[in-house]
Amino acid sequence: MKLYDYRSAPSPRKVRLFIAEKGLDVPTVDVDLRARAQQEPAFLAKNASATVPVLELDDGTCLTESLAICHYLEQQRPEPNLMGLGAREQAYVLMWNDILTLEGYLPLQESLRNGHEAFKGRALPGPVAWEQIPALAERGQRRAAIFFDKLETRLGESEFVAGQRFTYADIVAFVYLGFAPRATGTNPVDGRPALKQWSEAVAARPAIQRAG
């Protein structure tokens, strides 16, 4: 199998970090989003939504969306467990994945894609051209600040995002934290000590350092 990737995009980074934590060796193919390689017919045949990541299996099956890809990899390599042990912990991991994505990532995307010159005519990912709405960039920044306050509160009461051990939820949160300065021009750890301490602990993990 192989992973279609783009180094500076947050969604494939989640999969790269997951693969590293699993100790897997998965070849990668770079899809240059800046050059619109995701719009080429050969790539659209693998993912009509024109987004990365895509995990292409040995039989040619293509899986899209980082959560689905990581779920598949977890089933193939159950240890170390990253998606939760038992129904309760699995539910917490999935719950926090949704919170992180809906309350964190989507506002960051709003801010970046509606406020940055590079995304003119591409305010939403995918094959359809959407014009920017500047008011959404401002709203995204405000929503992101509220989200990181919420994450600060959570990490003040829990060592990790979904509980007392490192899981996929921490990978997701760490990637979105790294995406935030580019999306909003601010560093979320400023003035948020619990978030800062957690992020430094995650960044120090050997697999995270290897994968980048």
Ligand SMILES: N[C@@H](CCC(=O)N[C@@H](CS)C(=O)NCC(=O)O)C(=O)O
The other form holds:
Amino acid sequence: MKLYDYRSAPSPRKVRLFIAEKGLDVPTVDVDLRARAQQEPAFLAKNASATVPVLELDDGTCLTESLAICHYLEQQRPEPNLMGLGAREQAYVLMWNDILTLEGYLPLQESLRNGHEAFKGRALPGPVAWEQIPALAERGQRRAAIFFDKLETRLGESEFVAGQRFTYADIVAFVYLGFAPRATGTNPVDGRPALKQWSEAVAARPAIQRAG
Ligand SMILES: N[C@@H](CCC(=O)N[C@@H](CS)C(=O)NCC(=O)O)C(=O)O
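Okay, that is the form predicted on its own; can I get the form predicted together with this ligand now?
Then the entire complex follows, led off by the chain already shown.
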């Protein structure tokens, strides 16, 4: 089994942190996104969407999408449980994964990719060369601020994102929070005390410190 990765990209970071929390040892292969290695035929044969992460299994099966990859790893190594125990907790983890990704990550991505020189002609990940729409950068910033207010409210009433213990939902939120300064130029923890306290607690976890 190996993980196709890129150190500074948020999506594979979710999987790396998950692997670290599980105590698994999975070798990684760096796919240099800046050098467009994801567009090479050999990589497209593994993932036609031209994105990382990809988890390649020993029989050559390639799994894409961090949620699916982490779900697979959870089945392989159930302890410590990160995807939720029982119907209700599992539903909360999945529910928050969608909220975090659709209301948080997509606006951050919208902001970065439509507002930064480096993403000219690459406004969306994948094999199609989408042009930037500058108005989306500005809208992404506003949507991201609304999202982090929502997360602040949630963490003011719940110790962790999906409930009273650390789960995959915290990994997802922590990775998106770490991506936010690059995407928006501001740090969402400023003026959001519950978010700040939670993020310090997550950052202090030994596995998170190890995996970075
Ligand atoms: N839904 C996917 C998103 C994957 C994704 O968008 N990956 C980005 C890095 S964060 C990528 O590979 N981008 C390639 C590009 O920008 O061309 C997941 O969570 O795994």
